[in-house]
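Here you get one chain, nothing else, as structure tokens; it is the form predicted alone.
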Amino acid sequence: MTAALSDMSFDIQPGEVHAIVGENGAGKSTLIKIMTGVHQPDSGEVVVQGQTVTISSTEEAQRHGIAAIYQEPMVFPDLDVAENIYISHKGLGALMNWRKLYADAAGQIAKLGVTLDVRRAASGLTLAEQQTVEIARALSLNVRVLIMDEPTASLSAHEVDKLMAVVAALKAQGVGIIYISHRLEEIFRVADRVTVMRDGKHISTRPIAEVTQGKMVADMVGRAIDKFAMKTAANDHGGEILSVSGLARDGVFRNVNFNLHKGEVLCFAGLIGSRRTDVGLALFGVEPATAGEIKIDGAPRRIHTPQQAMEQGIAYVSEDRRKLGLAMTMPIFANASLPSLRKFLKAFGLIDGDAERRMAEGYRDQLSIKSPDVLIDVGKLSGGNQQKVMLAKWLETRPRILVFDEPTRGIDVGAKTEVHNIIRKLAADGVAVIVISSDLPEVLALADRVLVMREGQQMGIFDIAQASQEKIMALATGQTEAAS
């Protein structure tokens, strides 16, 4: 049995931002769960304000002033935003002062610089809005130590700026912040110290002034990784495969127009609330368009269900692994075969389990999924490895059009390189790729063309040679419009 964490020492000071970095599977999540009472250590001790304590539950952690925001938002869908923010507080019930509750919740949301109706049901929130609720919930507690596990994984640059302001305010109030992120540029922006973990062990702890990105990456993965360069010219591509005209869904987005060619990478950029994901869901039939036309190979196609989309060779890699991506209680091999299960049927409708496992093992090696075997439940994997399993299941369908929604959300720097290379190879093999991403360097590294949306409206579409972070952000924030 492999130890998830071994002889790990770590400390956090009041008013300090201490970053923890490492590849998926390095032990970061296990460390967090020990500090928050989800897991109990086999050895060692936890010391809070000079006193050795036993943190046996999340409630115990909260009593010690420790709260966490996890990579995967955990909201109660049947409650509204305000109730979710204050769910951990005593006194929430029939005799609650609801007017005060909603006012206080609005105040917490306002601290984040986000517009969100606190009376809105959580079931209708996007992933990014769920993350906002999680952050507000943690801030509503009188925390002394706030653990942020990939807090910006769902946020675009504009929202990241607002979150950084919140982090600075908490730091000034003496709150110690443990900041975990795969976005290394954020580490240099926010951290006072950096601890690197690898394979469940402490590798190094340094003041940020003594850290370089190259050294950090070398400590994380044991090898150097080049930074992604901006793509300066579009790839050669084949004929048009997809054409979208006047696509709309009532009250969500309107008048979206673009075409897509074989071997092309088209990136959708925009801020939270721009409705990029909703366009992707319409293309895959999860939430069908109510107007407009989708043509594939020049012929109009009806796509009102995911099955119809799959029949047209469309695959959709969701940003929400738990809701739309994976069956967490099923093993890796079963998840990888789900969309293409018919391939593995034998006589009398029996499933060829050996063939399933061989297929999954092939993707485990190809995508560097960190798991000793493919019989392990997906829910036991780290977030980045879950993302790779979701990618494997759609690659097995041999798609002609592949929609990636935040393909590297929550993935470490080494895995991000691998995913980018997979996307490039798919395009080189003639697959038409749509990438929906909040990571502007990622957009500029992958795109042949960039489509920018704002509040459900297409603001512009242009070739990569014309693109820049400044131009994309100008369109995304409504400062200007560009012709298609």
Given for the second form:
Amino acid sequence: MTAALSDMSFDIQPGEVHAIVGENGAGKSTLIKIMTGVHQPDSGEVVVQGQTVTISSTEEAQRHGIAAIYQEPMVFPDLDVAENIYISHKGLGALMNWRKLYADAAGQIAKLGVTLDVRRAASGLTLAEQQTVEIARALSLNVRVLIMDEPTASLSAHEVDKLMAVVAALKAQGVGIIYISHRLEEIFRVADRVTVMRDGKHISTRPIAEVTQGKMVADMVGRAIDKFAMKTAANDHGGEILSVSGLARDGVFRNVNFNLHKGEVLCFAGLIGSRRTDVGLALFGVEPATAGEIKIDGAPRRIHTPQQAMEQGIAYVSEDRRKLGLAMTMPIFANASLPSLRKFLKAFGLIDGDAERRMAEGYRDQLSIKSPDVLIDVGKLSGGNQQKVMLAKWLETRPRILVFDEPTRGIDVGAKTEVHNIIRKLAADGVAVIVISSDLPEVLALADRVLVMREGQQMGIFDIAQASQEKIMALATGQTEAAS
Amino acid sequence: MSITRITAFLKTWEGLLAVILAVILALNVALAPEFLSVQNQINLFQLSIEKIIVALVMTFIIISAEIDLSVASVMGLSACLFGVLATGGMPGALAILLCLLMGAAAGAFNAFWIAYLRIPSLVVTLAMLIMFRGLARVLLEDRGLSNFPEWFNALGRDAVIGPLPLALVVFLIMLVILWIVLHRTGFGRQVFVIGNNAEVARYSGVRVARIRTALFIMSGVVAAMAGLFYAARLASVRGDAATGFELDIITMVLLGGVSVFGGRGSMLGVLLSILIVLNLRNGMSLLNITGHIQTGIIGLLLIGSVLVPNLLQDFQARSAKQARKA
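Having seen the form predicted alone, could you give me the form predicted in complex with its partner chain?
Let's see the whole complex now, leading with the same chain.
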């Protein structure tokens, strides 16, 4: 196992905004979880105002003046603003002094320089207003270090401006802010210093004045590119099998255009929240598109249910094994046969158990799934082996188009290489593959072409020969000047 | 069967039920030697025959992670509807057909809310429990009806094959068919997957809503049929017929080791649980234990049935942990 986070050092001063940037999986979340007491560090220490402290719970973190707010605000929808602000206060007494509560809450809100009626129910607030409530809650607990994790990911541009004003107000009150964001332009707006993380390690910390976007991106992706072999010559692909034009789903993604050939691997690159998965779900009919056209073998097809997608030879391997991919308390063979169950039925709908088991054993050997037999519940397998069972279940449908969402998330390096080899072999056999991946080296290792998305928009599509980590990252983070 | 396979079976829930059943049977025989006679066993089944028929279908519903609380009200409504139609002069066969259609409609109505609008089945079928019971009472008000056609009453009473009455024959046929459907067919497999994780099923191309609909319609039809057997056996019907039966039915299914969260269970377990409940009641009656105390004891058994597997799992997890440490 590699460490999620190792040898990470950084500091935060009162009234400072310290930004942390890094790719998905760089270790930012782990760092936050250690500071807020969700995880315990294996080594190293946290020092608050010169004193070494141990933080074993979020409550303890709050006592030391550390609090965090996230992309999705955590508010109680049925309580009003003031109640939400004081929800974590203890010792308010058996009898509430409501008048004082509301007055104090209004005071906290005013300190942030916003106007918000403290008697409104939280359910009616916008996301931005809910965030304000969360920040006010943190302030009421005398927070000295506020961690903001992707606070603007779901906000509109106007709301971002308001949040920036709140950040300025917090700075003025001497609160130190750890600001985590994928949006580099925001970081230049608010940050005083920037720390770049990569692969769980500290790469650089610099005052914002000494940083350029190009430098930051280079630090973020600068890992050894030879970790995976770069794809060299493009394969000779077969004919076009899939063509997508103007595909959109209201409020989720819009105007996605691409085509796909037999034997080709097309990678969807982008950051988490860029809506790549939603495009995959539209192709598979789980969350159908609301506009645009999907053509298969040149003929327009309506895909509104997974059954319709499967009839067209489309398979979708989910990124979420546990929730969407596998029935964890059912055996390997039952998971493997599920989408193609019809093939294993005899008269009266009886399952041909022998054929089913032989099929599962075939995949166990072919994909080297490490399990003594196929009767074991998939929940008992390791992540990598679960991933292979999921692949087996979709390969058995004999797909012509395979959408593979985060094929190697949460599996170890050995299994990762194996999965990559399987994908290459499938393509060599003429399957058209779409890989959705947040792992840039993986994208470069697998793709013939790359489609980059950002916030529901297609930012570009190009041959792998013209791709580089820097170019993809620049498009994914929306800074166009570095893209040339 | 080798020794290791027998010990492995005894460690399962079904194995535990088999042991409990053996103990109860032994005690019953010791108390009353005539207990094991065919006639006594048939009588014992007859007393709860309508419930155990419905329990077979409830097994499917609970394995699919749903519940149908409306079954007893559908039974009651079916019985009352038959009474009104038959005593009103309608040909008996037509009345029976209409009752079964009513059951199918009730099931489809449940399924509409549950499978397509995704309202929890607990809420939907609770509402239907009240509504169908209300309809039954509207039909009969405070009357009781009893002058059914003689052939109908005979159905509930007379043996049709050897010593077996019709309802018991139907139960046995259903047991065999539903056992195979649950454990050997694609439909049964999909029911298990839906109960295990409905989203995984949906993402695998399983037509989840359609299967849920089929289950609730099956539940409605079978409950309506069971209501007819009830009316025939008692040769009379009142608006409160079969009230509260849903709880006995669900108890039998859960005691049989079917997970209340869905995804797990077996027909063998449910059959053993049915036999345990029937024989336990019989034995307690032999001991002159009153009906209310019998119900209490079966309640305790149910609590035990939920607790024991959990405790077992805890214990196994803990010993596995210690084994790892050592």
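Positions refer to the first chain, counted from 1. Whichever C-alpha set is largest while still superposing within 1.5 Å between the two forms counts as the rigid core. Because the structure is predicted, anything quoted here is derived from the model rather than measured.
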Large Cα move at residue 470 between the two forms, threshold 2 Å, rigid core: no
Core superposition between the two forms, C-alpha change of residue 458 at least 2 Å: no
Flag for residue 261, CA shift 2 Å or larger between the two forms after aligning core: no
C-alpha positional change at residue 14 between the two forms - rigid core reference, Å: 24.7
